[in-house]
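Shown next as C-alpha cells: one chain only, the form predicted alone.
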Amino acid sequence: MRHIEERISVPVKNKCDVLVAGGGIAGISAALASARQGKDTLLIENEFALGGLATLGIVTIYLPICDGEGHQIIYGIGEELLRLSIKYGIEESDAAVIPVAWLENGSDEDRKKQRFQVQYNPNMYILELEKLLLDAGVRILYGTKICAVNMLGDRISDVIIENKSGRSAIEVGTVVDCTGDADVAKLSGAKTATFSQGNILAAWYYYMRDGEKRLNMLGFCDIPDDEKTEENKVTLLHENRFSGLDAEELSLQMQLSHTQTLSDYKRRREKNKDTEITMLATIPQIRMTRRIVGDIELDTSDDKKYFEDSIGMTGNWKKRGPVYEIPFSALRSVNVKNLLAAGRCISVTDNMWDVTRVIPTCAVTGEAAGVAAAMFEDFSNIDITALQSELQKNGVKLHTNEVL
C-alpha cells in the first residue's frame, strides 16, 4: 500500500472541562449529568442531530426500565429520558403499548404484568434532546468527527477534530466515549475489543398506511451464536455481517438496506396504493462494534451479583427476571486515566453486550460517566463513595436491594 506522508500543525480552538465523544443516548446523558454539576461540558457530534440510534437509526423503542417482574430499576436520567420521549404521545404498535400501569401509579399486579418501556417519536426527540442539552448549558459541536487524539503520558492532552472548518483540537480534562464504536478508546491505545460475530443487515423505515404511521422492523437483530436455539433462529435480510468498523463496508450496509426497503415497500404499496415510506434511517443500524475491555467483563452470569463500586442497574430487555448491577470499573479504561466510557463501549462479554447496548443502559451508564468525569481527572483512584453519592442524590438507584 501506497502511503503519504502528512505534516501539519494543528491550532488548538477549544477548551473543555468534559469532552463528551458522541450524541447517542449515552452521550446525551453523560453531557447532561456533567454539565449539571457545573462543568465546561463539550459535546462533539458526527451528524447533525442528537440521538444516535435511537432517532436517526429510528430504533425508536424505549426498552424497558423495569426487569419484568413489577420492579423499577432505572430511575435518574434514564428515567427522564423515557418520560421526554413520550412528551408528544405515545406510538403504539406491535412491539410497544402504553404502558399504563407504570404511567398511572397502577398496581403492583399490573406491574408485573406489562414492562415499563415505550415507542416514541424520534423528530420530536431529537428537538426536545437538544432543548434540553442546550438548557444544562451543554456545547454542542455538529458535523464534528474525531481523528486522533494527543497523548501526555497516559492522559489525553488533546482531542483533534475534523470539521466545515478544518482540522483543529480540544484541550481536554476528561473524555467520556459514546461514540458507540469506541473510537476514542482506539485512538488513545486503550485496550478494546471487537465483536466478532458481525452484525447482520436491517433495515427499519417508518410507513403510513390508511392515515396510521407505523414502525417496520424489517430485519431485526441477531442474538450471540450460543443463544442460538432451533426456535430462535434470526431470519436474515442478506448473507453479509458487518463489523461496523470500516468505511466501505458501511456504505454497502447502507446501501443493502436501501435496496431492502425499496423491495419492501414495493410489495406494500402493490397491497394497499395508500402506502407512503415517511421517513428512512439515516445511519446505519449497527449494534455492537467496538467496547473498551476495563478491569472487569460483566456478564449475563452476573445476575444481580453485588458490585462495591455499582453505579446503577439495568434489566434484561429480552427476558423477564435478571437484574444486574453495572461496576465503575466496566466504565474505566485501564491504561489512558482521563478516558471512561459509555453506551455499548463498556467492558462486557458479547453475551452481555447485547443486553447493554441498548437505549435505557446506555442512559444508565452515560449519567455515571458524565458524573464521574465532572467529578474526578483521574479514574484510575477516584472516591467511588462521593461518586455513589452523587448519583444517589440525582435519584439512581445502585443496588439490587434497593428494589427487590
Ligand SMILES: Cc1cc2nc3c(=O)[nH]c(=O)nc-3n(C[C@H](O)[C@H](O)[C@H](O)COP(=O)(O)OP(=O)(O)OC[C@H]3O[C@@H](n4cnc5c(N)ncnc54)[C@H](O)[C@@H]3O)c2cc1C
The other form holds:
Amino acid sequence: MRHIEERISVPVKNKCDVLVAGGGIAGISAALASARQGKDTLLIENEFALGGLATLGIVTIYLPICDGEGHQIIYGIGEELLRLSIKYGIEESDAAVIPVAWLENGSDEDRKKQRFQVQYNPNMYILELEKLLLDAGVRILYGTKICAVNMLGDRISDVIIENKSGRSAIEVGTVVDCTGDADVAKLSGAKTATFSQGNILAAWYYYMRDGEKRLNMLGFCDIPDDEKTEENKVTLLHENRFSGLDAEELSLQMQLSHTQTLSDYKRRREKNKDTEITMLATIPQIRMTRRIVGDIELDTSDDKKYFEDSIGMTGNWKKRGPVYEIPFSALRSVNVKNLLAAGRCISVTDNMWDVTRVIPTCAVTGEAAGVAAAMFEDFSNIDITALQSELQKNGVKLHTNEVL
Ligand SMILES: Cc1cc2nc3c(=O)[nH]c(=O)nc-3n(C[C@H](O)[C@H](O)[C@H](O)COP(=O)(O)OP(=O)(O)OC[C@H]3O[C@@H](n4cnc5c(N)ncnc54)[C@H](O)[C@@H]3O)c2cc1C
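Here we have the form predicted alone; I need the corresponding form predicted together with the ligand.
After this comes the whole thing, all chains and molecules, with the earlier chain placed first.
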C-alpha cells in the first residue's frame, strides 16, 4: 500500500480539565460526574445528539439495575439515568416491562419476581440527557471526531479533533475514553484488545402497527460461542461477523442492516397494510469492538468477588443471581497515566464483555471514571478510598456485602 506523509500543525483552540470522549451513556455519566465535582468538563461527540447506542442505535431497554433476586445493586448515576429515561412514562411497546415492584415500593417477594429494568423513548431521552449535562455545566462539542492525540511522555497533553472548522487541538488535564471502541486508548498507544468472535448483524428498528408502537429486535443477542446450546441458538441475519473497527466494514454493516429492515418491513406490511417504520438507527448497532487492557480483566468467574478498589457493581442481565464488583483497575490504562476508560471499552475478558457492555454498567463505570478524572491527575497511584468516598456521597454502593 502506498503511504504519504501528513504533516500539519494545528492550533490549540480549546482547553479543559477533563475531556470526555464520546457522548453515549458512559460519556454522559462521566461528564456529569466530573462537572458535579466542579471541573471544567468538555464532552466531544461525533454525532449531533447524545446517547450513542442507547438513543441513535435504538437500543432502548435500560437493562436491570438489580441482581434478579430482589436486591438493587446499582445506585448513583446508574439509577438517576434510568429514572430520567422514563420521566415522561415508560415506553409503551410490546417489549416493554413495567417494574411496578420497584417503582411503587413493592415487597421483597415482588422484587424477586421482577427485574428493575425499563424501556424508554429515545427521542425524549436525547433531549433530557442534553439538558441534564448543560444544567450541570458540561460543555458539549458535537459533530467532532477525535482523530489523534499529542503525548508528553506517558501522558496525553492534547487531543486532536476534526470537525466543520477543520482540525484543531484541545489541551487536556485528564481524559475519559467513552468512545465505545477505545479510540483514544488506541491513538495514545495504551494497551488494547479486540473482540475475537466479532459481532453479529443487528437491525433493531421501531415500527407502528394498528396505532401501537413496537421495537423490532432483529439480531437480538450475540451469545458467546461457549454459552451456546441448542435452546439458546440465535437466528443469524447474516453470515458475516463484524469487528466494528473498519470503516468499509461498518458501511457494509449499515447497508446490510437497512436491507434486513426493509425486507422485514415488507413481510410485515404484506400481512398488515397499517404498518409503518417510525425510527431507524443512525449509527451501527455493534456491541463489542476494542477495549483497554488494564491490570485486571474482569471475568464471569468473578461473581461476588471482593475487590478492594471496587467503584460500584453490576449484575448479569442474562441470569438472575450474579453480582460483580467492578475494580478501578479495570478502568485504568496501564501505560497512559491520565487516561481512563468507561462503558463498553473497559478491561474485561471476552466472556464478561457481553455482561458489562450494557447501559447500566456503562453508567456505573462512567460515573466512577468521571469522578476520578476530576479528582486526580495521574491514575497510576490514586487514593482509592478518597474516590470511593466521593462515589458513596452520591449513593453508590461499592461491595456486595452492602446490598446482599
Ligand atoms: C443491537 C444491540 C442491542 C443491545 N441491547 C441492549 C439492551 O437491550 N439493553 C442494554 O442495556 N444494552 C444493550 N446493548 C448495549 C448498549 O446499548 C451499549 O453497549 C451501550 O449503550 C454502550 O454505551 P457507551 O457509552 O459505552 O458507548 P456508545 O453508546 O457506543 O457511545 C459511544 C459514543 O462515542 C462517540 N464516538 C465514538 N468514537 C468517537 C470519536 N473518535 N470521537 C468522537 N466521538 C466518538 C459515538 O458517536 C457514540 O455516541 C445493545 C447493543 C446493541 C448494538
